[in-house]
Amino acid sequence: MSQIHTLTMPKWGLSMSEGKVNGWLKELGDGISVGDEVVEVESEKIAGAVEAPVAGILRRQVVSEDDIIPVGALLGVIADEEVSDADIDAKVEDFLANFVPPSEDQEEGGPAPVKIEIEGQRLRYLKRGEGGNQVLLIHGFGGDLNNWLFNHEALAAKREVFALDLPGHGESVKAVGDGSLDTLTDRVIGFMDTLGIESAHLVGHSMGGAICLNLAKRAPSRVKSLVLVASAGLGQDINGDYIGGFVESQDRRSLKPLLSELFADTNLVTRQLVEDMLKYKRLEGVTDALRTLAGKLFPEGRQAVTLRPALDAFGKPILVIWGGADQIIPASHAPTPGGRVQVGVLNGKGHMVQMEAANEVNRLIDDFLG
């Protein structure tokens, strides 16, 4: 018997409860295979799209461009050819019938950050999912763990997965020590040891990124894997001028053509993504946290270390992904692909590419932790 499969408003981040529709990228009747991209609709934090689960065909848009739902509010239909169309009429009417948009209470209920002491420092984290190997989540220069909004939940569908703020980051402490590599990597341990994570799968992203490789050099029992996103540390060139314009910036008019920087689409470059970006940058002790930071790890506009001996002695798998677009951090770094190395290059896609390209960075992810 044929199934009715339904598409429904994504819950992209814990604050997501409702969300904007912002296209259709399919038309009525046409084909649909599994991961094709169906519909664009944006959060308060960024726009992205919602990708097809089933093959079938595209029978019914439930919802208009600019129209604002709910999480979990139904878009669309997809079903086989010879599903009639009174019944799918007929699920519509049910799924709307029967639809109950969360509560301010069962929101709640969810998965939260939480906060805690290391070395009389606060971190704070987020943890989802259960069993399986654990992976941890580090963000980059600038960043937070919400730069993992599209990916934590995808993940952790299967494993227990980490996203913490790093030091001068997030709702972290602001003091960074010296702002070198070895202090981020210490608290990176740190934390592991705090929450009794003997060793974990290292997704790091820029910076994050080569806080990974630093740590699997350092301690590499602690590291089962590595999964460098846009990685920082394997190479010495990158986007000085970004870099010292996102420490001094303090307005909406300088600070937003940076951040459009770091997509390859910047339409993904929300309102909201500039005005929480703001926010953090008016933090005390921000800008401070990122000069020691840019100071020691970019000076003079370059990378000041180099990990790319670390990453060829490092005996265990390594998945690379790099958006072909990245305006930061040169995509010509990756390294050459082969035996225990995976790399995937997504042409198109910027230095945000683990939000640009989400669907298919959780999937080489996925497949790599498989």
The other form holds:
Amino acid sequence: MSQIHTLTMPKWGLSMSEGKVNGWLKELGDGISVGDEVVEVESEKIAGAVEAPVAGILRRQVVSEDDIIPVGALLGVIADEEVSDADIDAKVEDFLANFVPPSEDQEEGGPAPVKIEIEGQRLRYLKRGEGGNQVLLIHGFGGDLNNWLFNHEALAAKREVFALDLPGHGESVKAVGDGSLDTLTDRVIGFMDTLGIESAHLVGHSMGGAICLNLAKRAPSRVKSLVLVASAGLGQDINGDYIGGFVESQDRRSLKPLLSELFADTNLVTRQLVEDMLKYKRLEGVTDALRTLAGKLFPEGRQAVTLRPALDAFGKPILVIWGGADQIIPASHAPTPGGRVQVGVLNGKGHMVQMEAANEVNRLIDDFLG
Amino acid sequence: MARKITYQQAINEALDQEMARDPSVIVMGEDNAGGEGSPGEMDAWGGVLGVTKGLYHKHPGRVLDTPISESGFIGAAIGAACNGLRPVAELMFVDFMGVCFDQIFNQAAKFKYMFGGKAETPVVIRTMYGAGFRAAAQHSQCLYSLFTHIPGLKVAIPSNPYDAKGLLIQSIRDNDPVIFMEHKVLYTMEGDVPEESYSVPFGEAAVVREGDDVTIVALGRMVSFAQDAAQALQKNGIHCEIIDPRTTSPLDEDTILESVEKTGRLVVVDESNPRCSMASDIAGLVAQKAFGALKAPIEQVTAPHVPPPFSDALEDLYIPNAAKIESAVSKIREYG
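Return one more block: the form predicted in complex with the partner chain, after the form predicted alone shown previously.
So here's everything in the complex, that chain up top.
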């Protein structure tokens, strides 16, 4: 029986309690290798593929397209050829008989974001995992801690991982001061001080990458290593039409095409994703905060701050990840690999590469952090 | 994650945050402070169902109890709005609005037009509507189409706690008179609502659910019934798109028309009586502007042309529900 493996509905983010099956990517009887995308499912927020944790043959497709099932419920079965149908049926029957969908109460007992005040400024963060090995996840312009929805839990299996909402973002304070990289970096250092994080691995996406680089430049002893995902700060190019459009857009009709530029596969831009972004943009102070940040960091369609020298000067390991089809910051900004610098360019993926190719990005970061 | 609060708490929070932000915002209505059953000023009742509870002490002097004279205090609120305040008047049940139609229809709605665009009347009239409370014909009507008919008024109909807070904040900041329609059955509905202040713009419909087969336009309490129906229909492979206009004046025509262009089929769900209703208005809009896209006749799911009945059994029959929406969708799916 040990060679029978169940594929179950993943839990992508705190709010996900059920998922919809978009379709099977492998046929019944197909041979499966570890890491193959087997079935596409969709939460309220986003669609994604469930990867095979093991090799074998796809022996059962328990669900079909458009089915909506709870997190943890059975999607299908992977097993070797020699396993008998009777054994597989017994396993499926056993699973179905014993499966208890997660209740609302259990949900509330899970990890929840925390809000703290640092010098009177509200900052929200979500911590997952335990142990001394600390990792900070820092989102990009217009993002929030949910940008790490598909990465946070995976990375926290072996580490203590904090995702935070930068000022002006998510549920943190909306005031961004002068909107400079130094101001944002100060807030992240303040966060580390408040939580007693002496040093950490910093993982930054887009503008968050520039903050990580700047922090490494200003306080190198606080940074164990850098993971820069589609990072700002490595060149001058940036999609100015996107930045300007995103700041000023206030309705679904204008926002949706812009958000589509963040992904190579525009099907990932779900109704809920657009709706969540509108809810953020309607919050008091957000438009002003974004205007200030954009004016300071990305004036006239260019990146104002280049931190290439900081990257070169940082004497510890660096992992750079980029989506090859990034329409916001071109993948050509990725440095040449060698020495302390590893580079992973994922072809055909967009700016939100950590969402669009979550499994691959998680693997790269996991291997890098060790 | 935003915390969950009720529709009623969301309205209270919107009032509280706007009163804290802008000293010209005042609240007035029957039993808003004091009232039957309350210990008086120690713990004001907060209106007939306690929506404004807690504001009396937080904002001293700015929550006013009024006599049981709708024509008087609605007129006073409109007058105060003309003189620089931003009053939010609570008119218990929309059914009582008739006694102040002159103040609303003929005064508040007309000032901007009569005074060359120079006069502004930033008044909000909050009111409860809808059946399902066993409250009979004079406390259960669904009258938003009356106000939608009048140019110069804006009409907001939140269907959930998030929209209730955001639309009320927008209503208070708007410089025109706004009729804010609260379904009494929705007061206990819970939903995610940000603690921070935000406003939901007028004239922007919500696409509550995406689908390619049938467009369902639903208002207020009917939105959740439409969701139940769509969920059930999906099991039969029918994908419904649900549009919640959120405001009927202004009305987001584009979102409705774009959806029907895609699906070719329309069901409008409106708790009102059917004649001269939002259902007939939206059906007319689509018939005129998206006729070429239609693959089947438009269905309207509404209350019948009778007053809301007092009998529980009859009231249950009177109110549109998920089953009626499902059968309307099935009917136009089977058409040609």
